[in-house]
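Form predicted alone, single chain, as structure tokens, below.
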Amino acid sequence: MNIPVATVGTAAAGVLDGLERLQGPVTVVRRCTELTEMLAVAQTGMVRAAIVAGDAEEITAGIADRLGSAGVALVALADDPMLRRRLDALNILNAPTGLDPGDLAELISTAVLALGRSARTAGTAMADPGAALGSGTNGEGPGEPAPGTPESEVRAGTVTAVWGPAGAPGRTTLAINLAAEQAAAGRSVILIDADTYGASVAVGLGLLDESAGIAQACRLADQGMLDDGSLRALAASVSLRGHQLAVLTGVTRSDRWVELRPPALDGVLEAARRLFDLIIVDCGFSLETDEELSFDTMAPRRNAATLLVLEKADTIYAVGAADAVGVPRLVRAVAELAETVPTADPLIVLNKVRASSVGRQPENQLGGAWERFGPGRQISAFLPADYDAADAALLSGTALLETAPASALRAAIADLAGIRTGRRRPVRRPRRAK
């Protein structure tokens, strides 16, 4: 197997000499002067591996992802121990600059084969092609603890995505209150605002949102520098009945969506899994794949953050408004979700349930309509329209359990979260078949 390779970096000349003398399976076909040139070469399909020798400080998760998406394996050569640890954190195969040419050729072959396996097993285009490479010198995969880490200190947090179609069906309200209920029950919870269109978690919890915690966390993750301490420092803390809820606020302006690139956001989710029992993510609504940009595989996608979260989530709540406009939107959105993210298995939640919008016995009416026109999934929860309670919570900048603990909406969300509130829920009578 002949492997065409492109090189870049101050130490590339020595690498070239060694590989050319070896006359082995690796052939250097392009000597690049900078990383942007190497990325352009990768898009042409003329190389299968890229060697960054000596200038590995410029490598980020985004660069590795772009190369992997083009089918090009990345190998970095560096001598600085701290830099190599950062490359390990990014799951980038690396070695010292003085590596024997034969060993380097073998390392390149291993990287190419691993990337090929990753491409064959990837569920969608959003999968991380670098995941199968391990983490360089230690050989750990993503999400695996470092050697010597006690098993009791390693968490395996679950990711819950709160998503729904356009039209303000109540995604943020549900995300905030699900997180609040779980945190108040004693679980370790972080709430992440990953909405690239209208982030509003900070407003809902009365937090200053100038810092955009998610953007800062993504920036560190892109550099392989997001450790446990920095994630805790970036997350705002909200006190709920003596317990703390960590919050990564969303981007402060909609034009900052480019800061939430999938490789970096994936790193944030993996770091959160290590620290928290539950990660609740408030997602954007759109699932479009920006087909007008498909000619440029390096162009960022505004909806890529939402698609990544839905792909990585262990649980997805699909939220729709319970009215003549919201229900059809949810039906179409769930069908689109099944096509875009085939692995998704959403739980259906109808919000703002009220008799004035659908008639008497609204739950029965909505259940019957969903059975006839829905995508074959049961409705997991009906959340009542309790505008007074929701307005009071928004005005005070906190969760329903603080401002309206006895409200019907709070009880329904707590019930969905599996939290016992002491408030008796009305018994739902089964609808008689006609």
Ligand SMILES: Nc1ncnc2c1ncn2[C@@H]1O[C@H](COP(=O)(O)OP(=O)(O)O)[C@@H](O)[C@H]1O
The other form holds:
Amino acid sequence: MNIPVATVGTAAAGVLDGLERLQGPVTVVRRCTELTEMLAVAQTGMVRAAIVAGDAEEITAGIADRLGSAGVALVALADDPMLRRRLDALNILNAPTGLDPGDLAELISTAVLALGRSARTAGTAMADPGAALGSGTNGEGPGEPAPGTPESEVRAGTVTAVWGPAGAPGRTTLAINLAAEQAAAGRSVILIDADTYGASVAVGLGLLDESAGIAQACRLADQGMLDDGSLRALAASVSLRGHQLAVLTGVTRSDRWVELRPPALDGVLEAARRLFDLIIVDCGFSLETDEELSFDTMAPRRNAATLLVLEKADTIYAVGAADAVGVPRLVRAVAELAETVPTADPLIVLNKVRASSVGRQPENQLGGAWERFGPGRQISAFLPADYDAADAALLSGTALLETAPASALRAAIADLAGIRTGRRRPVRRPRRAK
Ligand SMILES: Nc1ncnc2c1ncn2[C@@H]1O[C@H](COP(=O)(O)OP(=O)(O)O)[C@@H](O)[C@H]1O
Ligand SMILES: [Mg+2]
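Switching conditions: you have the form predicted alone, so give me the form predicted in complex with the named molecule.
Okay, now the whole complex, with that chain kicking things off.
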């Protein structure tokens, strides 16, 4: 196989000479003067690999991802050990600039094959392109672990996405209170606000924080520099009954949503999994406003962050408002989710349940409506409308367990989180879907 490649960087001339002398498996078909040109060339389909020889500090997770999604493998040549560790952390194959041309050709073939493998497995096993590529290669064995990863103990926290359609069904309320209940019960929890439309976790928890921890964490992850220490430093800390809840606040300025690029956000989730047992992500909106729902174009899309979280989540709560507008919206949103993220298996939560909106015995009424129109899943939880409790919590910027510990809403959310509160809840028998 002859591999057409493009080169860029101050050391590219030497690489070109070496590869040309080989007259072999790799042909340099394009010498680029800068990385943006390289990205454009990648889009044309004329090359299968990109070699960044020198100036590799400009490489980010976003660039590697864009090349990868154009089917172009990336190899970086760099001599600075710090920089090479950063490239390893980004799972980018790298080697010293003085690498023998034969070895370089082999490295390029490896990168091309690995990219092909990860493309084939993507979608079936939620492939991690990094895992397929392996760590950086320098001819001396496997690369270093990601910075800050203790080799002995690697946690693998679970990701819970709280999601649902437009119309403020209560996603943030559920996310905050699930996280608060778990943290107050002594578990190690981080709450991440990844809502690219209306981030509101900071307000809900009384954090006077405009720093958008999530954007800062994404920036570091994009550069392969998000380690345990920096993630802890970027997360705000909320004290709940003597325990701490870590919080990455969201982007409140609407023009900043582009900062939550999927590859970077993926890096943030991975770092969070290493450090916390539970990662709860308020990912906001349904997918319905996006014109294109797949990952295969280059333009950044506002729902891409939500899609990434839904793809990576171990558990998804799909929250809908329990009324004549909210239920059909939830039905549509769940159907769309099934198309967009086929692996998703959401747990249905109906919120703001009240007799005044659906009639007497609202849970039976809703169960019946869901059976008629819903996409064949059971309703996992009915959360009562409890305006006094919800308003009081929002007004004081705290979780329900602090402001309204005896409220029905708090009890229902604690129940969902598997936490005992001591409050007796009425026995509920939700009707099963067929
Ligand atoms: N079960 C509930 N009962 C009463 N009000 C609620 C309930 N759940 C949420 N709310 C209120 O509804 C509004 C929207 O909730 P929020 O969680 O911000 O929605 P979303 O994140 O889906 O946009 C807030 O004022 C919140 O206090
Ligand atoms: Mg919200």
